[in-house]
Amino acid sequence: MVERRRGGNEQEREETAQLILQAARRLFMAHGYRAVSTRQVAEAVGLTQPALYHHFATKEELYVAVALGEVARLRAGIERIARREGPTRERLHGLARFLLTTVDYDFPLMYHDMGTELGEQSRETLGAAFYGGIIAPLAALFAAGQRAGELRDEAHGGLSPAGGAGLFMAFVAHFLDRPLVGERTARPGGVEASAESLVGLLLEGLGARVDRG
């Protein structure tokens, strides 16, 4: 009897724990670590404060958690998609179609936020998992289209993969609904056409075809 009523306590915190995250998620994403509050995040979840801190001793620490799981949600579409055949401008577009679509928040503040709020060791944290859950798939893929041909790599005139992994993701901010830079705009055409738009400048640029002839 005793096993039994550990093991359903045990279930009973970690659903809790699941509650508190998915509040603070919608919280963090929506205004930024600042902006929140502890205290919102158990009202959310009708938990007094100091409930709360049964499951996260900080704000911080609570704001890493939903950060890691964020990167970790991110880091299996993006290795699914990385990994199929075809070529490589068709897995950019699937990649950037999948973000475009999954990513429900201003990214930019995001990814700020993990940067300039957080304590040193949790940057660190972040930084590590940012790396390997997003950059690193990316990265690899970028090595695969240059083995390929199909990309130019540093010696001619490209970058290294984690640099085009870098600036894929830069893409992704700008074309989401809250881009890095200026006002919300609208975009004709929906996420295929924004996704179509972002792989197509990301290898072309903005240099215009002109038809001298």
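Previous: the form predicted on its own; requested now: the form predicted together with the DNA:
Chain alone follows, minus partners and molecules.
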């Protein structure tokens, strides 16, 4: 009912906030919470540093907003792909391809920032969003795969569904990583080949095939 009062200003304010979030996302995700100053964010969006504080009360609040938005973005893609029909392997392949394509930043760094650079309340908020938005839908897929007999469960040398989800994300992070030393050239075959390799290694491992009989 009150929404129509000065609707234009509200919209502009929202647009500025979105521009700030966009710039902050790029900087925070690339260099980490501590390494990015509020001045850098402001400069990237063409404002002075104090102007940020009209939209976000603290640097930490800005980071939380960025991380929540990023988790929501990943969640949407993950849930869309996880809902598809088909064998577990193909769904994992789709998820790997999506994540390898859409995550263009340092994933372990974001994870570290969420875990150690923020206050307790922010950490709990982001932890819950990360678990509910990313781990939980992946875990549901792993649980379904175990029920279908496509994945080993804990009783047969596998992992719990949430454990499998965590390992899958560790694989994604590893395949996203650019090596510290050696060739920095693009991976041969690009994302598609990486996703194929990722799922193959996750499901079948590195060991030679030997009959267990």
